[in-house]
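What follows is one chain in structure tokens, specifically the form predicted on its own.
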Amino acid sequence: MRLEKCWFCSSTVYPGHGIQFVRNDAKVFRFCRSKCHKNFKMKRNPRKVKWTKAYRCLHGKDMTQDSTFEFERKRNRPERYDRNVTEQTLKAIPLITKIRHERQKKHITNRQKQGKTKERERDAKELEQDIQMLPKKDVMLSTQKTKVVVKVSQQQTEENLMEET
């Protein structure tokens, strides 16, 4: 079963699904759905349409360079069947997908860090500007942090340990 990639959005096209367009120069374009086909006919650039994989990769929304993508790459050279290699490959697939998911999570958290820092700066600026709107007690408590020091003698802790056992 051969899984093709949509020319416009880069999603997988399963056998018996999608639309195939063949140009006069015998170049074949495969589309996963009519939405992609219509956008192609309207001569839209996939790198400028926000929902496509090309746009997301170009603007840093998705991971583009990762060693786990090397395994998914299409190879046109046929390989001789070897039982051991096939077994090792099947064992490695779950490990590779786990690594890819972890790296994607890390990529997303790194992307969101910038927004969170900007949001904190914006909140701090707003608080600075409108601090007079807060009641006086709340302002005093938030600006001054008092520390309470509690002294514990060694004898008290030893007595507590003896009582517990």
Contents of the next structure:
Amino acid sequence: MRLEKCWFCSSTVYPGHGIQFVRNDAKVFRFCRSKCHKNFKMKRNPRKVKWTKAYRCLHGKDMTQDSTFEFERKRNRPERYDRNVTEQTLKAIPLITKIRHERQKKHITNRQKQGKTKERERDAKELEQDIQMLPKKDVMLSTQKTKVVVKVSQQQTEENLMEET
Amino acid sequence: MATRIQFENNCEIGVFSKLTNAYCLVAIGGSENFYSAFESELSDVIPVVKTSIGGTRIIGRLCVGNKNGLLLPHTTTDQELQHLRNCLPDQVVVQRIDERLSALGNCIACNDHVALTHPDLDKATEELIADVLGVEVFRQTIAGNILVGSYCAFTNRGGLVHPHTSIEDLDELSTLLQVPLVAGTVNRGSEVIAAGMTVNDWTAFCGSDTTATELSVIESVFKLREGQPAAIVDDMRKSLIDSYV
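Target state, the form predicted in complex with the partner chain; input state, the form predicted on its own:
To see the whole picture, the full complex is given below, headed by that same chain.
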């Protein structure tokens, strides 16, 4: 049993799901559900269909290159079974998935951060240019006197008081 | 020493087993007779491994190997790959290939030094063969057939090819492979040599349909008969036979 990737949307195909199509040149196409299969039959290019992983990776929406992806590569030259290695691999797998998810989330937040800075710039520019559009009450608030705190040494004032009396 | 056996009443031994100088792969049959035939001959010398490839029993035609390595088709499951890696000695490199022609046993024939391949094999696969098996690779046909892996069986000491191979072809192949070759049949006239028998440097297993003549040809070309008895027969022949017909 092997968890394959859907050719169209790149999601995992679990056992008992999906359709496999074998072309005459012996290339196998696996689909996770009929939605992907029907899109394939319509000859749609997954790189142009917005909701697929292929589109998102191509247009930089999702993380593409990371060392955590290397762990899931298909290997054709196996290593001899070693119990310790297997045990440590099994322990490491959930950690690696957690780190990968964190990095993917980070990638998306970083991508959206640029939008925040742009929004701030736009707001500052609007304040500068279009301030007369705001109602008078809000404009007054900006020109109010601000309290200034002056530090006076305690000893001097006491001396003055003593002198006066 | 050639032995006659059957796999579940089928004489195509080369389909259900793979014999090399370093290991032997056997298909999982209903009864243990097939496996025990190999085990009785070989188990103290080389590991005899029961396996399937891609869930099928036709392992002899799907995989190809020699003492240096074993090549498996892309249909091999991860569990089977791991099983083979665990059972075979460390010197044998187990590798799975992505190749359009997935019946590697039909497309590639090899011994420990030379390999003959299907003319349409990928360049990348050819390089992998040279790397994993440590052999020199030649693209050839045998008697006009492109499936070289099925129509010839050769080891480091001799080879048997399709009966309709012309003498020129035979000479050419012989010089390429550097072993003596003979055109012959197996299993009462079956032309598919490699499917009907499996052979290594010191043993051969043939289908039970193989006639005594075919068996003697096999034993002589692969040099399976022990040295001494053959020498004795040669010496005695001069005194036993007074005229050739």
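In this text the structure is predicted, and so the values were computed from the model without any measurement. Rigid core: the largest C-alpha set superposing within 1.5 Å between the two forms. Positions refer to the first chain, counted from 1.
- Taking the rigid core as fixed, one finds a CA shift for residue 111 smaller than 2 Å between the two forms.
- Core-superposed comparison between the two forms: the CA of residue 99 exceeds or equals a 2 Å shift.
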